[in-house]
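A lone chain, given as structure tokens: the form predicted alone.
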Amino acid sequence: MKKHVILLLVLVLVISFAGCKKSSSDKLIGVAMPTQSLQRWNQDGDNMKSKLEEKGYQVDLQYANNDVNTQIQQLENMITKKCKVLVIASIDGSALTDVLKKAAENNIKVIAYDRLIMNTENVDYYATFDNFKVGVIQGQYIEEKLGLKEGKGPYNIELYAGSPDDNNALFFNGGAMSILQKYIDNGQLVVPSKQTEFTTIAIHGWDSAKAQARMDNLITAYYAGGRKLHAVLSPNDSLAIGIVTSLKNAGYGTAAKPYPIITGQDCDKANVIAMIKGQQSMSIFKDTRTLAAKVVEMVEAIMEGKEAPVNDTKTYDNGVKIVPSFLCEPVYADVNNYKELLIDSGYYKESDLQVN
């Protein structure tokens, strides 16, 4: 009798942990994002990690050093892993066809993740915000603060765009200059390096040390002789912060030469703090909470074998297909609102933002 009870026993043991251990494959969430160097893929990362858990997900949450062989790796051990859905900030976009053909093959769910994967059919959602807008409201606020509308001008203007291997970066640049164009054509803008192709001003990685370099040489080679510059493009912080440094060291932020308009994207606390300082104008603030609750929604739909919530069918071609997506909506901060933006909301404490 006892014999039967232990055995009995053994095999409840069993078929529990087996239970188990299925339920965790089944509820295994891949997220690979890019790189920890900077603070807005820690925040996105920490975000969607803690979401995920909150609704029972096992979470597998991957930092790729910006090294596209590394992510490549980790997205591997994803699959050999088992999980359901794989959630994607891809270091570069085009680089990913190989591996989402074995994730397919495996019948695992893929979300680009803010950044659109190119070139593969495998890639099943897009989240991100909507990136044209965010470069429209760049150059909105570029006109508004020059009067360009009122036929304020001539201005001087130095254009920068982001990194050709992420597809955002287009979208950023297309979404200013829509705004932008007009005023370099009819002269109310000028641009005296005359460098305003997407290919010459964008910044490969969105390197602050590369977007310093570049506006040291502009300095010298077109500001030197007391020439004002009343305006920089920035797509995102990263840029920005390697732009207010080079001006710094060039003697910018004094009565007689005062910073530029200096645009901005994603309200990281060094971007926040130069706000208040006056050297940055504004940044785009893209909520990561927003953001990865509306990707938490889509992967609880993928899991009950529904439909992923999109609002946008028609824009985002990845060069194979068009990709379902959600755009949220991005606004902008400054120094007359990012209290009530930033701190009231949440986001950051006050003590985040102490100006040295």
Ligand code: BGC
Contents of the next structure:
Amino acid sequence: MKKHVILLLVLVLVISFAGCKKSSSDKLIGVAMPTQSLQRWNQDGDNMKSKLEEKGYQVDLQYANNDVNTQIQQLENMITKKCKVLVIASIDGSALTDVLKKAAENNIKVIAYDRLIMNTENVDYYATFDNFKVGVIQGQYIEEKLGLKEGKGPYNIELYAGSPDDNNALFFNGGAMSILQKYIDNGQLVVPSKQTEFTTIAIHGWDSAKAQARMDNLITAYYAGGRKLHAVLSPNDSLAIGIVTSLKNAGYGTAAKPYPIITGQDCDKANVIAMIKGQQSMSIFKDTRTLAAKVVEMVEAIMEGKEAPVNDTKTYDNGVKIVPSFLCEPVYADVNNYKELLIDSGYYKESDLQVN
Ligand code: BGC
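May I ask for the structure of the form predicted together with the named molecule now, the form predicted alone having been displayed?
What follows is the whole complex; the chain from before opens it.
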């Protein structure tokens, strides 16, 4: 009799444990972010986590220190833990084919976050900002500030591109060059270094220090004799920070040697401060709250067995298929509109942007 009771108790415990286990992974969503070293990804991660938790999901949020193998391991763990959906901002968009095969075998859906995941059929959706448009806005800013449409020039410009393993980098560059290339061709823009090829101007890992080192070299090699530098196309803020530091060290920022026009993207706090100080000219504001909210909508649709919302089914070919995408709108920010965009909207507090 006693034996039976114990057996029954064990049975009850096993069943309730299994039930418990089921419900804890049932609403588990994996969120894999590339790095904490850049402000925006921290915001993306925080926003995703809090918005998903508000909707009653559990979140496994991981950052991979920009290391591809770490990210793969984190994704493997998420698969083992039986996450239902993986939201991935990849480090190397082409390095996840094997791990995503495992995800598919386990019926786990995948949303590429901000950066497209390449060379796999096992990515279900893509949510991002219109990356080509980001580049177009940067190119148009340079076009307008230099009066290129009015035929002004020649002006000296140097070009940068983002990390070659990030598909976005190609789109940013394509967008910007869709505006600037004609002025290089007709001589209104001159690139003294002649470095215009994507592979030559790309900065691996979006690394500020590497952008700074390249600018140091450009200044020494091409601008030492007093040649003026009028503009630098920088695809994002982490590169812009390196470029500004290099120029500052070389004595730019005076009336005789003013900063060139420098573009950027992300509106990181340090870069908004650089805009207020007149070091960086503009940035692109991509409201990470909007992107996170859209991805949460996608997760919810997937969990309910429905189609997720998309607004583009043509643009993002990952080499295996065109990934249904939702593109959010990027907008342009500079010293004249940052208050309205960033402070009035509650994105930053005034105290976040203290110039010292
Ligand atoms: C993102 C940018 C970011 C860059 C570096 C890109 O994929 O779209 O917003 O500045 O990565 O992290």
